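Take a look at this single chain in structure tokens; it is the form predicted on its own.
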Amino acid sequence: MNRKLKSRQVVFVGGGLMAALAARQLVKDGVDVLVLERGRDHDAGPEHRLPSQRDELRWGVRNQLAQDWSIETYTLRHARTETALPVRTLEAFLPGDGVGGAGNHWNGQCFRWAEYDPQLRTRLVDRYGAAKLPREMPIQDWGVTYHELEPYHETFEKLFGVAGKAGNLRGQIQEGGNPFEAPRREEYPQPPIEITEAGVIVTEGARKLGYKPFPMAASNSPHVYVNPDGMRLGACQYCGHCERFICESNAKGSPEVLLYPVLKRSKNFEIRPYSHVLRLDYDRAAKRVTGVRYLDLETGDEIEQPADVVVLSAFTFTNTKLLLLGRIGEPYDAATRRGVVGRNFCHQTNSSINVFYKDRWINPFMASGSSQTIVDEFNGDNFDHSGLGFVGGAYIFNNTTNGRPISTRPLPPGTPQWGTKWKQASADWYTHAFSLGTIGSCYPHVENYLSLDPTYRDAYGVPLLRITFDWRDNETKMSEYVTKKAVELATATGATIVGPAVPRKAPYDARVYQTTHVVGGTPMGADPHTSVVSPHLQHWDVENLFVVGGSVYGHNAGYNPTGLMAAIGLRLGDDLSRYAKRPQRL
């Protein structure tokens, strides 16, 4: 049965943490916003109460937080020349499902990316000369400056309670923070959550070095805390359980806790859960979005809901895979390299290294999600790369979140994969060991890009998104170098063990989980012909429709896109707020 509903002023497509925050200043002014999610709303019954928000089995392994892969995959292949075949065991990423999206599972890491990221290229450029960028590799600026964004960060971090320790404030470098950071005006609105043990060796190491190690900000809240909207967090209780998890005891910054619960009490605003979004109405002639079709879920009716204006807020792949369904602006061509639609694809290049100490306790089950020390000397452009033969970098960090008995078993090399001996390793290293990992940058390449399956199709008959991806010399060169930093840290740290090194190789493999943030597809920036959206993140050839979230990165730097991410969303919101009293390019 097909229904045809009321004319909305302004339609979200995707019920995360994007279209709470631009949503936010909207609803303020008085415009009237509907929210489409596919998933249900977890804040409406009995699964946001103890005890199972500790089921490791349902929640951290079995990923029941993210998209169902039995209904909707991907298919991957990791060159044009392949044939792409869906992907069936999915870990590599994990796109978020139900109201609040992925900003329910994240671990609360939260990053503003360096002052030079948003204008990667001239950057780059200027450092080092255009000749140490090859042709395969478009990195482009975004349109957009840190210090536009800045005051968005600022909100951002008050709204969610965000702890750490401010590095530069006022272009004044501070003891004890991160010596890297773009500029700030104010310090973070909570001071910094409890150092663990690993974290203690880690800064022991690295001032042995010269490094200058840091807190890693967390919107894992180390007290309680009240927000400018007058929304409350408790204190961590440093379970473990926060990525792949709600929090139990609400002290985790998410959308589920923070926006939507003000905005659900607006009159101009509505949340549909179970509301899956097929594809977008498009008016050619006129070059406007008319509204969108969804699936009810509950229902099983196919949807027809108007709007005067549309935002794709989902996932990477749900906001590329809506503008190619709907032919939306001309797709990537690889082979030709023309086209917007589908380029600057991006993962993030990560490698790890575990390391014993029989003499300390680590007592992994004690962490937060953000429960880490940081080494940013080797991050993005903050180190020299003349005759390294890449750009970008990574940071170093002790990588303690948690400690959960399925997923958690750190064992030294040579150690059997299972018996007597296995479960004696288990035994003796599991509260003496941790991992020291790197999380650096992917940047853009022309053979990595998004497009639409000729063959696969998802439960609805909908095509499948088609990754075509893999890692390139610039991501693995420069994952060799940082992991090589990482075991002279380890080192220096007095290891009894220190396990080997593995930096990231192809091929790129989607079993295994490399961070859920992937980005790209509908790059932003002020150039038409090498960007999706402007940097108002307005379509180029769609006045009414506007594009946010991950999808209009040009690059992946090594810092988490999340602090960056609400910036951008609350900027938006201010956008679409002038653009709904006056219709306009902005």
Given for the second form:
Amino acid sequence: MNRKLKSRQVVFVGGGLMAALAARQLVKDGVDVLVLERGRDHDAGPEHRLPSQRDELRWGVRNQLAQDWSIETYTLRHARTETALPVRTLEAFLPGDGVGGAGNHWNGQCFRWAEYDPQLRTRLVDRYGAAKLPREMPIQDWGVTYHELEPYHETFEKLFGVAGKAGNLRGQIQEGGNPFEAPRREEYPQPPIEITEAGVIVTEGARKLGYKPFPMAASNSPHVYVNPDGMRLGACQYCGHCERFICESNAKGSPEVLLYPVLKRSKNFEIRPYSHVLRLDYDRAAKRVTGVRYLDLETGDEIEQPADVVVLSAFTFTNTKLLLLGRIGEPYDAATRRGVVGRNFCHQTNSSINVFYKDRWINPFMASGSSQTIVDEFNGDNFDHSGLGFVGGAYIFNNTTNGRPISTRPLPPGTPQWGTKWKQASADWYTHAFSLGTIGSCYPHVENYLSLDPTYRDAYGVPLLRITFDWRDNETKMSEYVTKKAVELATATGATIVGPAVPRKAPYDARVYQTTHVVGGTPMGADPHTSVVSPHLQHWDVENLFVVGGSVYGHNAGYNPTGLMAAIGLRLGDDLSRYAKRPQRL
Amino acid sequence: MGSRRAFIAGAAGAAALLPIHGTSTAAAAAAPADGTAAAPGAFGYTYLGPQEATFVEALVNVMCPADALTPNGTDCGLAIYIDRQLAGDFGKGGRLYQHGPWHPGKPQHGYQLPLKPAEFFSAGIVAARAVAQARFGKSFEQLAPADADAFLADIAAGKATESRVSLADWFSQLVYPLFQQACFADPVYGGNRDKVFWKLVGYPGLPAFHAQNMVQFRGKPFPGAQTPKSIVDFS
Ligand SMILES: Cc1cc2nc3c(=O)[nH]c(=O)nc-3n(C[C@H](O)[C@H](O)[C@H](O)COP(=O)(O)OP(=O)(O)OC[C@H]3O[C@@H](n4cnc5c(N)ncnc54)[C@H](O)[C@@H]3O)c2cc1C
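Next, give the form predicted together with the partner chain, keeping in mind that what was shown is the form predicted on its own.
The next block holds the full complex; its first chain is the one shown before.
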């Protein structure tokens, strides 16, 4: 049955982190907000309670908090000359589902990006000359500066009780923090969380090499913390069930702990779970979206929800897909390199090396999502790329978030896959090993993009989104370079065994989890020929349509994206509030 | 209890006669010595037929032989774990995109068969048995442990092939992940009986409130690793 509901002022598609942050600003200003979320409310479910929360198989291996691929997946091809196939069970990244989105089951690793990141093109051209950037690499400025975003970073870090050590206070480099950090006006709201033994080892090795290691900024609360909205975080239990899990101690900064409970108390806020948005209603002549269509999963009804303003906050893929389905904005065409919707799609370029220490007790099972120690010397443009055949970089760190034994059990090279020797090696090394990782940038390439699949459809009959993506030369060279630096670090730590170093190589592999830092598709920018939304995230062609989230990034850095995304999301809230009062081009 | 054990011994009885079994299924079903209950319902098979069960028991006993470290795979509950997974949501492809058209794809696309995982698992058993028969003149379950082990290594390496079923994919996509899960998942799923693998490696399990331990035992052995607790212990 089809039903039409009464119009609402601002309707968000997708009820994750971005929607909650922007809605927080709007609701305070008295604007009427409705959020449509396809999944359920996770409050008080088995994912949130002991003992069921501590179930590696259910949440960590079967990924039951992430998008259900039987409903909707993506198709993948490595080049546009190939036919894409649906990835039937996707591991490479894990979009969230349900109120709070992936913002509930993230790790809490919380970065501001480098000061130069939003002006990356200008920075690289100024430093190395335009010839350094290949024509196939459409790196672009975002039309916003770090300094415009800084107050919002501060607000987010206070809301989420972020724990860390400043490396750069108003331009003064601080001992113990990240010397490459963008200048901050204030210290972090909380001191760093405890580092693991692996972090002690990385610190020792890094200092020998003259690097300046520092603790990861964490949205995992070291202590009980009350935020400016009066919401409380518990103290982190270092339980090793963070990424892919919902925190049972309410110690992880997440929308369902800190944001939605406040919003739900407000009369001008409503969230509807089990509302899967199918498409936007677009009045082409008026150049306005008039509302959205969604499937009410609890009744089977298709609902027409009119709106004054629509915000896409449904993560990279749905954001891009709804614009393509609605034929809003020109789809990107890789052959002519014209068009915008779908362009600059980027994942993140990572690698890892297993390291083993006969005499050190790593106790991998005692860890928070962010109890890691970082070396940032080879990230982004923190080092001189003159004479190197690539741009970008990665941070190097001990990737120790857990000791969940199905997945986190590094074994020395040459160990058989089963049998007595396999068991013996598992027993010998489980608590004496960890993975040294690199999390690296992925810059855009003209042949990496998103479009609609011509063949495959989701469970509701809507075309699947098609990913055309592979690792290109710039990224594989970067990965080779930084992975070598990681090997040097591993060696400097005095590891008993340094496992094989495998830099990222093509072909892109959908079977291997990399990160859920997948960005681009609807980039922001000052030039409508290369961006989908303006620097204020307003659609260039459709004034009452906004897009927020990683999809607005023009490139991916070697940093986790959510700290920056959150600042952008809060700023959008303020912009929307202005727009709601006086609709105009911002 | 007695009659259920007797029934199981009958149903999978053939397995007990075969050379690569340390102990029979019936013995595996007995309560663990330290009195902790095995996962409820961890007796008998709900998906695997008798011949398949015999195969899987032989398989897990090769991959996890009885030795100084653990009992054999069957006694660790590994076959039960695999059976339960195949019978449930995983085996049915509950979270798997299952619409055509179907093409083989590249390895990086992952699983691309119209078969549900449980069906693929069964088809692989038929194929592996056939290849073993052709190669050794006996069924897989009757192979001497060393031969069975080498045969599995060939399957994993793509050196034991069958014209219709890719045994290498069967092994890497289904058998091996299920085997690792069977060993290390919470015993509530029927494997890792008596937390034997958690004890082996020193994973303390639940409740994992490590805020103090994190400081007190940083870089030191953690005593709780000797006596892990599982979901079963908190249920
Ligand atoms: C396992 C994991 C670990 C992570 N760790 C980190 C980390 O440590 N540091 C970091 O910086 N980032 C991390 N991230 C990324 C972080 O979670 C995301 O960047 C962040 O949640 C994005 O916010 P969002 O609001 O754009 O998307 P989400 O929070 O995912 O919200 C999007 C919402 O939209 C909904 N939706 C999608 N399609 C529809 C539709 N058609 N109709 C209705 N609703 C829809 C989804 O169900 C979802 O709830 C991690 C992600 C994952 C999955």
